[in-house]
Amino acid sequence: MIGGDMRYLTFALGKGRLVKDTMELLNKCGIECEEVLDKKTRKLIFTNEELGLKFFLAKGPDVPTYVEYGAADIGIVGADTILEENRRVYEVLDLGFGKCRMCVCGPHDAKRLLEHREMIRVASKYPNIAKDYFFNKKHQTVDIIKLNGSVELGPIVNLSDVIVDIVETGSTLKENGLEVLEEICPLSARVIVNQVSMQMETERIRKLINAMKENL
């Protein structure tokens, strides 16, 4: 039971496909919180009183924000979000699930635009990752257009020459006549920790992280 001086540790979990894998891993670590997976619940915060833990689900891009500002001690979210949001948090563990890659994709003939480092338009949900890749790694000047939805549309409707997006199987690309032209980086689910929590609750957080490591 949670003692008088023991405070809750709060987890922010990125909504979507990582939640199931995350909860399975936590179950293996002896951390139960079935309600998190209940699709019908209207609850926003779930508590495991016994272990002094709280959980809430958030939109992926918000998870690093909750963790940076200490509203959550620990966050679990895709590496794409951590790179894009670039918040002041500690990344402490690669969970290895939710594997995919961040890539530059487009029609086959856009390859030469990349090779010749031409001025092109790049559509992406990840403008910061795209900017970093083209400006800092490739030293190619590009025009970056932020989209929120189906980025594949970009090249099809001539909004952009290429896109920067997550690729899992590549089947959506193929269906739309696009392909992977360059790979930016591999991605997977990561654990991030608030910088102050890491100092204040070192012992408990280390224990949690080690338990997760052992059960991966």
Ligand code: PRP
Contents of the next structure:
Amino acid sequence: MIGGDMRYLTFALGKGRLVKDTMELLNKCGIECEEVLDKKTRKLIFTNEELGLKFFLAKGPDVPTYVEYGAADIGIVGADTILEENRRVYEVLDLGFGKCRMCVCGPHDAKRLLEHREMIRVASKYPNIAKDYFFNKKHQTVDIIKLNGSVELGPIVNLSDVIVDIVETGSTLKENGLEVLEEICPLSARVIVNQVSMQMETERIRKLINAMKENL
Ligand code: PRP
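Could I have the structure of this protein in the form predicted in complex with this ligand, to go alongside the form predicted alone above?
Expanding to the full complex; the earlier chain stays at the top.
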């Protein structure tokens, strides 16, 4: 039971593809929190009284925000989101699951536009990652168009020449006549921690991180 002066530690978990593996890992660590997955309830936050933990699910891009402001002590989210949001948080552990790659993709012919450093249009859910890659790493001036999903449509309907997006199996690209043109970086699920929480609750957080590490 949570003692008198022990405060709850709160986990923010990104909704979507990482949830299943995240839950499995927490379960292996002896941390029960399946209730957050219960589709029948409209409740947003769940408490494990025994361990003094709280859990909530949030949209991926909001997880680093909750953690930076201390609304959550710990967050589990994809490296893509951490890079894109660029929040002041500590990244403490690579969980190794949710492995995929951030890539520049497009039709085969677009390779030429990349090689010649042409002024091209790039559609992406990740405008900051796209900007950093083209402006800072490639020194190529491009026009970046922010989309919110189904980014592969960009080159198909001539909104953009290429896209910057996540590739996991590659089947979305293949089924739409697109391919990986350049690889930006590998991605996977990560644990992030609020900077103040890390100082105030060092021992409890270190134990949780070690438990996760041991159960990967
Ligand atoms: C992601 C990503 C690609 C796809 C890659 O989209 O944006 O579209 O998965 O996976 P694959 O290489 O295994 O085909 P997601 O399904 O998250 O939805 P979105 O289109 O709304 O971003």
